[in-house]
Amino acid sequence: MAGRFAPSPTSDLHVGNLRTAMVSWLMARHGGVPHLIRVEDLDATRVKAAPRVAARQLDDLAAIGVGSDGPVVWQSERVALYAAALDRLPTYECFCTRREIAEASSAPHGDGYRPYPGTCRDLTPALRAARRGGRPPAIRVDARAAIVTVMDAWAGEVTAEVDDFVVRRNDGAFAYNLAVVVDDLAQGVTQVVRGDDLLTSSPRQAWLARTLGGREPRYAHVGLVTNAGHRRLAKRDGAVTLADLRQRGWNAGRVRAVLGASLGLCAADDDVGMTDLLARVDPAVRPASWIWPGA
């Protein structure tokens, strides 16, 4: 059994990422299970400087007191596991472009996700062979509109219809949903704490876990850190990374205290460590969204 935090090394972690990592560590420790860190570096187009960026991310996590109780796992080293899992799933080739999907599918969900309408599922062998001469196909699961319910620690039951989502892109890269589920099963992850923007992906991932013969972890989705305009915090919002804040005179302890205060666990000027915050955390209380006050 374990909890985990799994950053993608696309850029330095900002205070929103660090806050979620803190909650992940606190929930794992409170539950008496190890806390693991995994580097999600599969998307080669977005993580070209992955080793350097990941090293900075791990350093920043360690600086605020969030570590891994086992070796840090890199997804790029686990491709064979994803390929083996893919072979065990009901799938089909999809030749649709994004434009074709947009024109054929219903309106996008609130998170921007547009359910796939199943266009390529029932192609005849002749049509499938003809389309193979064009763009390479993506691989989609054949979920048959399964209805899946998952339990979130704070949101309660979340039920959704699972569409035929992509598990391998047309450039050959394995998709996030497949990789994260395979890794969670392989690492014995039983608790996943992450931002609530990913709540709607939970039924898809639960369907994958169950179809692969496993069981999904218990989810706990944290409210996001936003800017003053109530939009999800990003690097464009100014001094939001640990490196930025250090240049303005903040040390890691001050960042930890401010984030702890946002969780209602201390005052923003307290001298606290992660063990202090652990003694005060109540896992029944959902960390709400929080507006970053700036440096």
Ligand code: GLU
Contents of the next structure:
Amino acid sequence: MAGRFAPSPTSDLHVGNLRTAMVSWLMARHGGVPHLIRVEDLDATRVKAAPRVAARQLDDLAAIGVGSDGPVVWQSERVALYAAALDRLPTYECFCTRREIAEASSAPHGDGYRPYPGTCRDLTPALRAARRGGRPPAIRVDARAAIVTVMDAWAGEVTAEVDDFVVRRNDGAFAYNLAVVVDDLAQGVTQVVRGDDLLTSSPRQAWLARTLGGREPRYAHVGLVTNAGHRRLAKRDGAVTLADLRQRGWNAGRVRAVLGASLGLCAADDDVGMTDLLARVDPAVRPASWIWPGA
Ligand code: GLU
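Now that you have shown the form predicted alone, what about the form predicted in complex with ligand GLU?
Okay, now the whole complex, with that chain kicking things off.
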């Protein structure tokens, strides 16, 4: 049994990511299970700076007091696992372009995700052979519109119909949804704390976990940190990373206290370590979304 924090090394962690990481660590410690860190660098071949960015992310997490109780796992080293899992799933090749999907599907969901309408599921062998000559296919699961209910520690039951989502992209890369589920199963992850932008992905991931013969973890989706306009915090919102904040004279301890205060666990000017916050955390209380006041 374990909890984990799994950043993608696309850019430096901002205070929203650090806050979620703190909650992940606190929930694991409170539950008495190890806390693991996994680098989700499957796109590393496209993001050249990924190893450097990942190293900085790990440093920043360590500075805040969020560590890994086991070796840090790098997804780029685990593609054989994803390939083996893919072989065990009901799948089909999909030749659709983004545009074809947009034209054939219903309006996108609130999170911008467009459920796949299943166009390529029932291609005749002749049509499939014809399309094979063109662009390489993506691989989709054949989920048969399964209805899946997952439990979130704070949101309660979340039920959704699972569409035929992509598990291997047409550039050959394994998709996030596949890798995350395979790794959570392989690492014995029983508790997933992450931003609530991923809440709607959890029924798809639970379907995968069950189809691979496992069980999904217990989810706990944390409210996001936003800018004053209630939009998800981003780099353009000023000093939002530890490096930015250090330049403004903040040390990691101050960042930790300000984030701890946003969780209702201390005052923003307290001198607190993660173990102090652990003594005060109440896992029944959902970390609500929070507007970053700026530095
Ligand atoms: N790597 C994903 C991200 O940074 C998070 C994956 C997860 O927690 O399930 O958005």
